[in-house]
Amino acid sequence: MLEFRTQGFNGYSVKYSPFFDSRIAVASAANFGLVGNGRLYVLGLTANGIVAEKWFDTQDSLFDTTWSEAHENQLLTAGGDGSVKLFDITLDQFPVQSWQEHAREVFAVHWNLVAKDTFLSSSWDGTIKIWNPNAPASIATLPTHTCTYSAAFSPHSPSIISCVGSDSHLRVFDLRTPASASNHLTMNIPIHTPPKPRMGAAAPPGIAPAEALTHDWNKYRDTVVATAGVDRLVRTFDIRAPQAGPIAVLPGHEYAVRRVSWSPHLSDTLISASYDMTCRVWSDGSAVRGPAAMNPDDMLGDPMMHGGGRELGRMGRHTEFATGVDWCLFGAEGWCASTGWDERVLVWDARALMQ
């Protein structure tokens, strides 16, 4: 396990470069993001451990970062002052572009993985904005009417956008639809809906709505989305059946889940980072759907468990909230990076934890 210390700054987000297997970006904030500066680290994995290749200081906290899909040296940040900034790591100190349209903290930025010429930002002000890096202003605004913690483009379509927020709903927008009254909104799925009961089984207990903090699209199954948040449960949904409830429910975390990410190598595997200071690797059960997946011991052990998924392993080396986790796209499957409020970035092999 490799470690890097973000001295004086608490990590909020970590992302592997889509171009280099040895480059990682970390968005961080002083004083746990409550007040003070932010710092964007660009880290290199070397034979001598993790080294800081570059860092940029910002006037306000940084809550998220994402690499450009079009330019290997550029990356975006989401700022606590409502700004979205584009940095080029070949240049010194200042961003090459900065946009200031959001009225509250920006909590997520995400690059379009298919078209590669647009990106989005989502904010506590209840909007998602779509941008072109060459345009001085946003090219579209999608109202969500809720504090939006996480937003993303589908990795399978250049025009489908999803988000989750404080009202416990997963929203899906399709930019190909007419703007009209719905502002491209095509789906609004209540995350807290209990799953459909199994044949002959009692209905699962109902759950109160809770803030959803994170979500991610499956990289292989283009209609499957994972969500997680304050109620400690990781859920997966199939947007072909929006009213059917979750297809898998994965209990286990002891506090809120701050980040989920599907594996780029395995269609049934995802990873989560939580305020319980652990990062956990899960199978959603899709690879073994059917009677074999229904382990009666699991069903007796936790009434919330649904869909045949299970925890494959956990990494408990963080000593404060684990806030960010990401998979490496390259090389042997299973390498991950995580960051947290303990001012540390850890790089580790999930396969070593999987049972």
Second form
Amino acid sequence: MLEFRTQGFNGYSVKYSPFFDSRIAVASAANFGLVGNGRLYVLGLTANGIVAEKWFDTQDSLFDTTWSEAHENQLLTAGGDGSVKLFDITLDQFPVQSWQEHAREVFAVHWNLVAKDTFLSSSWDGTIKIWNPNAPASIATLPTHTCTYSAAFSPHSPSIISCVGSDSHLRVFDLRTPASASNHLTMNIPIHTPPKPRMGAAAPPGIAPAEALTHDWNKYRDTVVATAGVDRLVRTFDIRAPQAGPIAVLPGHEYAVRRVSWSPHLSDTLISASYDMTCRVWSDGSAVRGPAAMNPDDMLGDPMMHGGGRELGRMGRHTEFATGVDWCLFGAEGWCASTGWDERVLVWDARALMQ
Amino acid sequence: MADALCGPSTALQTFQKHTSVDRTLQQDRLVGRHSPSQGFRSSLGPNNGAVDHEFEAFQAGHALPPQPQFQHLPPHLARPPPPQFAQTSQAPDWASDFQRLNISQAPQIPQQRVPAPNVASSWHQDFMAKQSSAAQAPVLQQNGVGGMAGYGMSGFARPGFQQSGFGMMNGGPLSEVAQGKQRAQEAVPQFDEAAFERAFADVQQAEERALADTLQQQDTHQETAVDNSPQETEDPALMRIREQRPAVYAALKIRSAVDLQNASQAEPYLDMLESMETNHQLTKDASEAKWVIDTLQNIAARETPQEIKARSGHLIRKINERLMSTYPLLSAPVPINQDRIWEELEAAGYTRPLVPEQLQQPQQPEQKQEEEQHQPRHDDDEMAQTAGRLLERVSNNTSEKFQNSQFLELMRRLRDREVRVEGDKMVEVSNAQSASSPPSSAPQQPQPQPTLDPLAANLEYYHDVSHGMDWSWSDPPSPAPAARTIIPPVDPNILDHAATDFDTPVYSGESHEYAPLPHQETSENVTDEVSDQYSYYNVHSTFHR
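Go ahead and give the structure of the form predicted in complex with its partner chain, now that the form predicted on its own is out.
Whole complex next, starting from this chain.
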């Protein structure tokens, strides 16, 4: 396990570069993001551990970052002052471009993984904005009418966007649809719906709507999305069957889940970071994982458990809320990086935890 | 874009219209409600916020600066006070709302409607001029001006047109109903503010004497305290209210004390209400409790001292909790009918003009907002409160990590006011006091808004789940002392799942006040943003402010 200390700044988000296996970006904020500055770290993994290759200070907290898919040296930040900034790590100090349209804190930025010429940002002002790095203003605005904590492009389509927010709904937008009254919205899935009861089993307990803080698209199954949030449950949905409820429910975290990320190597594996100061690796039960998958404890343990998934392992080295986690795209499957409010970035191999 | 919308049409162009029209700007209108500077923790400029507010007020058509306090003015000059107990009394459906706003302003109607009849009559004039002889023309012209209902076509045309004009404004055939309501409303006696004030001013002194006794008596026998309240001479109607509806009486008194800017006088009555709430005396009659809540809400919304505001806010919450616990949603319907209270108040002669109040109502939130903006202290309090709530959420976690957490330590210090937020920094309070001069760089800067709330809410769920997973409403011990009568317990979480502002309740006994939301017939994907996703989503919750 490698460690880097983001002295004086509490991590909010960590992202591996899609171009280099040794480069990591960390968005962080002073004073736990309550007030004060932000700092964007660009870290390099070297034989001598993790070193900071570059950092950029910003006037307000940074809550998220994402690498450009088109340019290996550029990356975006989501700012607490409503700005979206594009930094180039070959330059010093200042962003290449800054866009200021959001009326509240921007909480997520994400680059289009297919077309690579657009990116999006989502904000507490209840909008998702779509941008082109060459354009001075946003090219589209999608109202969500809810505090939108997380938004992302589908990794399988250039025009499909999903988001989750404080009203406990997973929304899916398709930019190919006409911008009619629905504003490209094609799907609105209530996350808190309990799974459909099955024959011979007790009906799953109902649960109140709670804020959804994060979601991620499965990298292999193009209709599967995982969501998680304040109700401490990680759920997966199949957007082909939006009314069917979650296909898997994974209970276990003790507090709200701040980030989930599907493995780029294993179609059934995802990782989560939570306010309970742990990162956990999960299987959603969609793949056969050998005898351990039949562990009877899992079947009888939590009444919320659904879909045959289970926790594969957990990493409890963070000493404050864990807020960001990301998989490495390169090398052996299982390398990941996490960050948290303990001012640390940890790089570790999840295979060591998986049983 | 113009070429996409007009010109010769080809199939391809029509198709293009569907896909390429950029409606971003129009859609921005939907979501641009917040002023950009409002939410951020760091502000954009020194007097950015102030200008925004002035502009908003200007746009909303309000006068600046806010009007002087009406209490000091003689009655005939006084602007009507903010909404008191008014808005709930009349049948508030949209039609009567509309009536109040537009139709009741009688002078406007002819002005607005002038063009239409004129156009019509001139058309008829032209028509008739061709059809009939020259001798008839003057007569017709006279009719066109509206002198008399004559025999020409234009004579009929005018009233007809006007009628349809009303119809359009009121949404079709409803217009007559609405006008009927208007008449009914006018029939309600308009009440005399001056009489109200005078009556209370008269008894003020007697009250003061008697209050001391009252408080003592309250201590000894709480239950009868109400009946032993001041024995001053009042008119019999008010006496009857005091005997039969002590809560209403107390609320009235608080209101009058606030009106007369006599905050100290309101306190004993607040005490009284509080003790009645604990005794379950206040919520015995649901409509009475509702009436009291309305009154308190109005009081809290006004320029009252902070303490009274806080206490009445607290009281509102308590009463709401108890009301909802006592009369669960699905139990036998409790008819809430405030008409009787109003009738009794009318009999006592204490009511006030209704219509102008409604007009002033929209200004209230803005004024409040402005006050909040100018109270940086308030943010500190909020921050401390939020930190306290957050700590409560994790209080039952005894793991070493949580005990040693620096963040939670910071929350502890925020709660205990050892640290506070100043500008862009966390400042030790002791240091800040020694250097208490305002920061010279930006003295006008509004304090950053705490961003703690979402986090607190994030953790909040844990609390909810641990307590309410089985949704049984029986657990919490009632704070009330063991009394002779059995007081139903109060569920402390009951308001977490409900809107606490009872602005648009739909009571079982009454008709719907607002048109119901368009209901989704099928269980297909909900693609319409305005449909039912708002049914539980409270846009007024703390974070969307």
